[in-house]
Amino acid sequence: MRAQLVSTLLRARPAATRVAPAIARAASSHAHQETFESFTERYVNFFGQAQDLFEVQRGLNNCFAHDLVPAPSVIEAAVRAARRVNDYATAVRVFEGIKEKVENKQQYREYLDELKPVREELGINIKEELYQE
């Protein structure tokens, strides 16, 4: 008899109902847009200031989903970033996140031609070098 009264009485609670937020965000029409300058120097001092391989990371995955391809000063300072934290895969990986971000091969090249005395100066090869096929 007592399970049927505590199960007639779960029955009658009413359920719990959702209700929608009173107060909404007005959508806004004056969208800040960042130029291209300001986002390279963003990123430049970001990860002139990362310290651990999670900052240089994190600023990476963040400066990649941008629909546009970073300046070799951002490319640059990212690299620096990775083997100052000792990452030598992480700094290999930019390199292949800008092979996938350039529209052609032509790009590509003119990243690695630009970028290669830093790339020399902190012994990083690109994964084209390391794996030959």
Given for the second form:
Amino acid sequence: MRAQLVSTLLRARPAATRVAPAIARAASSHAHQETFESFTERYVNFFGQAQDLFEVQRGLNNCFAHDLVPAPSVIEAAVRAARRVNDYATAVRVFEGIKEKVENKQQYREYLDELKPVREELGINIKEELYQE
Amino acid sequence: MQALRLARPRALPRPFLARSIAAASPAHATAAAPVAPHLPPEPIIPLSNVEAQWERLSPDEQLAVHQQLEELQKKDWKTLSIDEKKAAYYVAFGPHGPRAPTHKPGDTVKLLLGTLAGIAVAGGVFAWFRSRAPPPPRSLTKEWEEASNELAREQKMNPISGISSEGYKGKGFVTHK
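Can you switch from the form predicted on its own and show the form predicted in complex with the partner chain instead?
After this comes the whole thing, all chains and molecules, with the earlier chain placed first.
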């Protein structure tokens, strides 16, 4: 009888003393947007550390899957990663990917001009140069 | 060339295989890519023509080309010839296997002609059936329909809202223009 009373009293304690403290959480916590700069930095780091062809191509797939055109520094890192894993075709494919992502030919041209030193340093021809009509 | 390939048994020894391929395209045989000196002698599959040959190479030969290209790409890319670069790109990302285009170049014309032919046949069958059909019934002429109207008025058919009513504006039984 006594034990029952005690347990009833225990159960009847005010709830506030038992619950865990409320976790501070914004109403739109899922809407965390990565900035373009941090995106760029993340992928430059990723390609800087990629060790094999699979890793490089996986990174490229992820990187080009976003609704943005990767910055030239990302492209340079990717191309150098392709050089490190000795895959020429992937390096060519990166430029093909840019062509798909940019909005117009002018932007593609600007990317090519921006990356011309890297292309010449590594000896990469873009697909248009390989398959001239 | 097709006959050559068909006549070639699958289990030929490697050197003969390589020679038969080289013989199949003598124009390109001399343009074979230089292989790095430390490698064992590989079957000579000219890299300059890999795009044309790729589909017809056996898995073993494709593997050999793969390995050859793998070694090539380890070198400084500036020293690669344009043919070697094209071969490397084609083997990795060319339009073969899963990347083969769904339609070949002439397919659009074929589809268009086939569709038009189907429509023409259907139209022909329709016209043939119509030409052999009996004439429409005699009650479907304008005269018959006007006569029907007269008879209806004579008999005071539908006098409240219909053909015999006052100030009737409709056509009655006439369906012809």
